[in-house]
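This document opens with one chain alone, in structure tokens, the form predicted alone.
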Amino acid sequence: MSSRIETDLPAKLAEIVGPRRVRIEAERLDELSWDALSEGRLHPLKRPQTALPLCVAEPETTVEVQAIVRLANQEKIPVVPFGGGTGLMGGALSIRPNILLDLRGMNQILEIDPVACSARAQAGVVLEALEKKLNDAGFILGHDPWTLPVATVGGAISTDSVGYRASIYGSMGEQVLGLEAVMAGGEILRTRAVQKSSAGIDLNALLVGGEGCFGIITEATVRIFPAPEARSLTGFRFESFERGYTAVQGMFSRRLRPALIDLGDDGEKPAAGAVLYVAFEGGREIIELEAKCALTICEQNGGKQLPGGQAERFWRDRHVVARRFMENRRQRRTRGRDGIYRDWIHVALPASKVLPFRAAAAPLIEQRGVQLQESGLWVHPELFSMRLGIEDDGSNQAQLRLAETIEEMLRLAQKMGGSMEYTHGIGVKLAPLMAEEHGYGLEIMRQIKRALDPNGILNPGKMGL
């Protein structure tokens, strides 16, 4: 890239998007550098290499994606889209002199159609406040993430998200129904917004979960459910991870539906027992007869009916997390230089295998020094979670154990037949085990991504392409 380029670039970019709408600022341009991963959660032997951007653009039409993207293949100068910044997975990382295409000012909400039950929105929109545009009109949008207030339709696509109500409503890559989206040389593709079809492949399964590699989504067509009549939440405690698994399995067993299913670890004391908090939504007479199925269910299981100002005291402070990341968004870069490092598997697995991975997960854990502060399980009984921490001896050590520890059990998840994430993406944190995760068929990701981007512009570096 020469200086000449990067020197015209941000006048070049203010005739497309205007001057005021490109970000030269330092401080901007560092913000914008980095998403929600923090440092401290990084192998320490495969940081990658990072880079401010060049300039920031914020377009406001797909016209003007188009337009950017164009200039940018034409010179060669890597694209990365950005959204609400929430990705825990570095998939917003500037890892190369870059064009940052800001897109939250694609923040329009262009349709909500009550008969067809589908929103159309832009790419930049941020969840919470489509939630409440359709809440006026007497819907729900079903995708339920902790980042809520802060993450954007685009973003959540990209990554395919899974949020509190997943159980019932799907994940968000299940909700879309069409795409718009500017391809590596400027090309519009767009897809028909239908329930079904079958006239050739799915082209929204290349843009969704693929992080922004193959395809900038600049406009989504989504499903969109009728607000709930009635909505039962109760919280459970059993004697044991193990029992409160089983109760899960029970309810999914009988074809129970449930909207919300979240089991742990009671608090960072594995030993003491588990929580379960389900809920049911829907016409009233139906969650009351599945509410009630649920609670026997628990109750031969062992399970403990919790007081019920706790599980609403859960659900309401399922966002807070994120309200905290809006006030200080550098926060999360930072973290793990408090004296301790921290950090989370999320696996796929075969229920059967679930019970079976937790057991042999232990000893691994315990022979590196790392402590497990919480296993846990979301949404479906194959979904399932540990959380890890471990301090800082001084010794320089610590991340490094614990980073190894993390790809230890990832890959044990990969050998009994599992997936190494099922919610936060790739980025950069994952992308050394693609390879394993995928065989040959990252060969054929790397193919597609050579096809329809040759010059390599689109959020390079990420998803191990």
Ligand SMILES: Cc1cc2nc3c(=O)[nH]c(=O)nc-3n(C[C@H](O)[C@H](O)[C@H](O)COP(=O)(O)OP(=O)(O)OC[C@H]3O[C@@H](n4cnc5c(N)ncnc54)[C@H](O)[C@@H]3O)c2cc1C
Second form
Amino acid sequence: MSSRIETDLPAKLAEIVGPRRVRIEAERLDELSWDALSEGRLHPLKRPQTALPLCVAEPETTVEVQAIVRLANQEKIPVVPFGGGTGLMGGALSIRPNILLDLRGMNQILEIDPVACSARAQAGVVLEALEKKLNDAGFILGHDPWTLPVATVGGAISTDSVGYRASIYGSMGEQVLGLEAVMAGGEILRTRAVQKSSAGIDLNALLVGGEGCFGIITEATVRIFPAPEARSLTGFRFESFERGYTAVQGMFSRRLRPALIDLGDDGEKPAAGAVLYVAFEGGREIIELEAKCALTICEQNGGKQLPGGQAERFWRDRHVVARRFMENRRQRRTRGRDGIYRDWIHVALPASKVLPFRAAAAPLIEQRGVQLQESGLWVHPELFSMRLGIEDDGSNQAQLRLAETIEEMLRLAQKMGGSMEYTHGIGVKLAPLMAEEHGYGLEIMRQIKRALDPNGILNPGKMGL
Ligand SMILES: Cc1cc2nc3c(=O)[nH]c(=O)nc-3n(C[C@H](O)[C@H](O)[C@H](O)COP(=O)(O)OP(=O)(O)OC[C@H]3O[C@@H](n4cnc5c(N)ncnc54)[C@H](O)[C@@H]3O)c2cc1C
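Moving from the form predicted alone, what structure would you give for the form predicted in complex with the ligand?
Entire complex below, previous chain first.
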């Protein structure tokens, strides 16, 4: 990239999107240079370099994205796509000077097809806006993460995000029928929006979980669902996580189809029992039967129903954290400076390995002087998470100890046949572990990246690519 183009860039971008949609104010560049990865969660010895974007472009159409990418490719300037900026792994972090593509102006819901049960939307549509529009038409989106009020369609697909009700509706990637994306040379890829095709390999897979490294999603057609006639939501308390887990497995082996499964340690003491929230959605008669069956299974495992109101509160407050995040993005970035470092793992394991993993992890965590604050299961019996914390003793060692413990846990999951992350993607945070995760698979990804993006302009330095 020449210094001439750096100087000319705002004017060149203004020719594409108009001057009002090119931003160069220092405050704006700083704000959009970070996503929701807090500094306290970075491995202190593996911190990526950071940079400010050269400028922010706010396209509203696919043609504008195409022209920006062509310019970037010609001048070899990195392009970082930015949706809601809620990614927790630094996928949208600016690690080199770049054109930051703020996609939130691409906010049109283009079509709702009630017969095909699908919706087509631009990539920058906020999930909650789509949900509301679908509700008016008698449908739901299905994808329902904590960050529903902030995250965008394109960002959710690019991280293959998982929401509260993914047990029946699937991850955001699983809901994708067809995509439109601008590739590194400015070509436009459009895949056919059908549930199933055997006409060659599935090119949606290049973009689902692709974190903007293989193409920039401009539109998506996703599966939607008729609004459920009824929902049953119940909370149970179990004397141990293991008994709660056995109940969850019992439900899945009986082929019940809960919309929500949320099993977690009760409070910050993993030995103090566990709480399970389970929901069913759909036709009234069917869910009544399913809920009855789930109640029997839970009671057989010692589950005691929680007092009325607790489950409803859990459900009502599920997006509160995202609204707080919106109010104070910056505080989130610097989190970890309040005297306690915290981090999470979200691993996918064979169901037979979840309890052995939890049992093996606890003593390793304790040996390192780190606190296991909570473990939990979300959505499926295979998706297991843990929250770890350590007090900052002022020596800089605490953050390192936490980061090393997290890596040890992720490697343990890999060793037990699992995957190190099921919902938040890789970004910069987990990039150093990609070779262990994928082996030769990472080399294949790198070859695909080189073939499609020879100048390496699309979100370079992310996902270990
Ligand atoms: C408080 C909190 C709670 C959360 N809860 C959940 C949860 O329940 N479930 C869950 O799965 N995640 C959760 N997350 C993580 C986050 O919401 C997801 O990763 C989200 O899916 C990212 O969407 P976004 O629009 O914010 O994308 P961004 O953060 O802007 O971007 C994410 C990645 O996608 C790329 N990208 C963005 N748009 C495009 C595009 N159009 N084309 C190509 N690449 C693109 C970016 O470059 C980046 O690599 C949570 C985060 C926070 C802060």
